[in-house]
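Consider the single chain below, provided in structure tokens and representing the form predicted alone.
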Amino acid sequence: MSRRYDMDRRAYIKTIGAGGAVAAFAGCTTDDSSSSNEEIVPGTASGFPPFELTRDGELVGFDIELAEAVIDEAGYDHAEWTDIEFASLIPSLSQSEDIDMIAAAMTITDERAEQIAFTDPYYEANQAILVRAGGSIQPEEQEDLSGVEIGVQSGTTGENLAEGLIEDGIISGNNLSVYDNYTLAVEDLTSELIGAIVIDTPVARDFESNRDVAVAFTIPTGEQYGFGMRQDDDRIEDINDALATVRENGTYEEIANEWDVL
């Protein structure tokens, strides 16, 4: 059985819901007197740099910046932003409707595509197998994490690529530990209480250039990021429009440069 380890430092659940945990909504108040034609609640899940991060009390990074560039390209206000766990965003856009939008980082599945409709793709990743820089262990390929503690963030591909590993073989069940941000799996990282963890490219690379860890190898996925909607909202052809459009005057790739995701 794998462990699952929550905001609130490593209390043990036995039980994994993709909903499970209470989230704490920041500027979900809905205000009467909005048209719902005019503003977009986006949601986010921080924890995942460079895509989303808090800084000084700030959340910043370059989901954020281009998710917002895109709402006011299409016309739209942007919301206070919504920062949850990353588990609870899409029940948070299709369930409960306290978002009208995810950018988390969230790559486009069929799986997901069933509750909620995605944007055009705005970028692409693959996964990474992140480990202690120059600690024992250094695996090479998948086959070598055998007996490895594996650290991933709940549901994500990250996890979903964990469990392929344990329907191979290669890894047990008791070897995984969920998360509920990969930040709290860097940090039992570098002080050796698992000793891998499975993660976007993009963002090994940002928690290799700031902490005491390494990209031991990459596994090519050919993922696609996309904004999440809902079915219903008509507005995501104004946001695909919009998104094309700050691809088309640089504004994308000034962002991208930014936050050194390019």
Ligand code: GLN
Contents of the next structure:
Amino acid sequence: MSRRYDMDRRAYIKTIGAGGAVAAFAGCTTDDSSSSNEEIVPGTASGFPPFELTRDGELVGFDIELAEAVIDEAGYDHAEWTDIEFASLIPSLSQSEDIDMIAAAMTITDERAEQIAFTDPYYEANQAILVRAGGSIQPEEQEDLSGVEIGVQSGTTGENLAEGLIEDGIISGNNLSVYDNYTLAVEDLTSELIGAIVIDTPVARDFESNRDVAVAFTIPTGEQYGFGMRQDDDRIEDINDALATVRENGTYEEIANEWDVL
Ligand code: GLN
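Same protein, different condition: the form predicted alone was shown, now please give the form predicted together with the ligand.
The next block holds the full complex; its first chain is the one shown before.
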């Protein structure tokens, strides 16, 4: 795959992604307009199963149900979900204020915490290397990725890890394709346009069960997911209290079991 081809493809993906960014999903919300409670507008980036995905046109997943349960428990109403690209979530929350809360399997990082506030952690994950099931590319460790075309989703910790592979001289910049969405990367993996994907472990396992792909090996990164809120939004205290309550009262476990993420 030539550099030029990569760049063209990336531009193509960007165009698709930008069109998708305006979509907001109303299907799954139970927005109660008769209530006088203050509203929280949640935002996510679907295509990251089982945390957020669309099924029959409806936005569903572990994050969606957990965030709604936590918002309800905190005494707020959840407005319709805004479904945009992952890399647009932080600007939408902290700059344009189109959303009030990010629920997108977002890892708590120091860099992000400079721009937004994170709730207490609600899930732990590592990174995985995803390849074609039974294919010729079967790396066992990071050094084996030398010369392999790698795909990641823009703005993720997986992208950071891939940048590290470039810095360490394991792959070259030409070997890295950055997608707006991991689902597009998985499509390019199965159609042999790229050789491997760096992605969060639980999502890699989900793709492994549903597509012709397999986890080659995992990289322990010890990431913790948190919901994102604006730094000046005091409601984060209520959300943290509600998160603790749903963990204690079994709601968390019920939702986690439903989405098979325990
Ligand atoms: N947990 C990863 C991150 O925060 C990936 C999240 C995602 O792609 N939704 O960067």
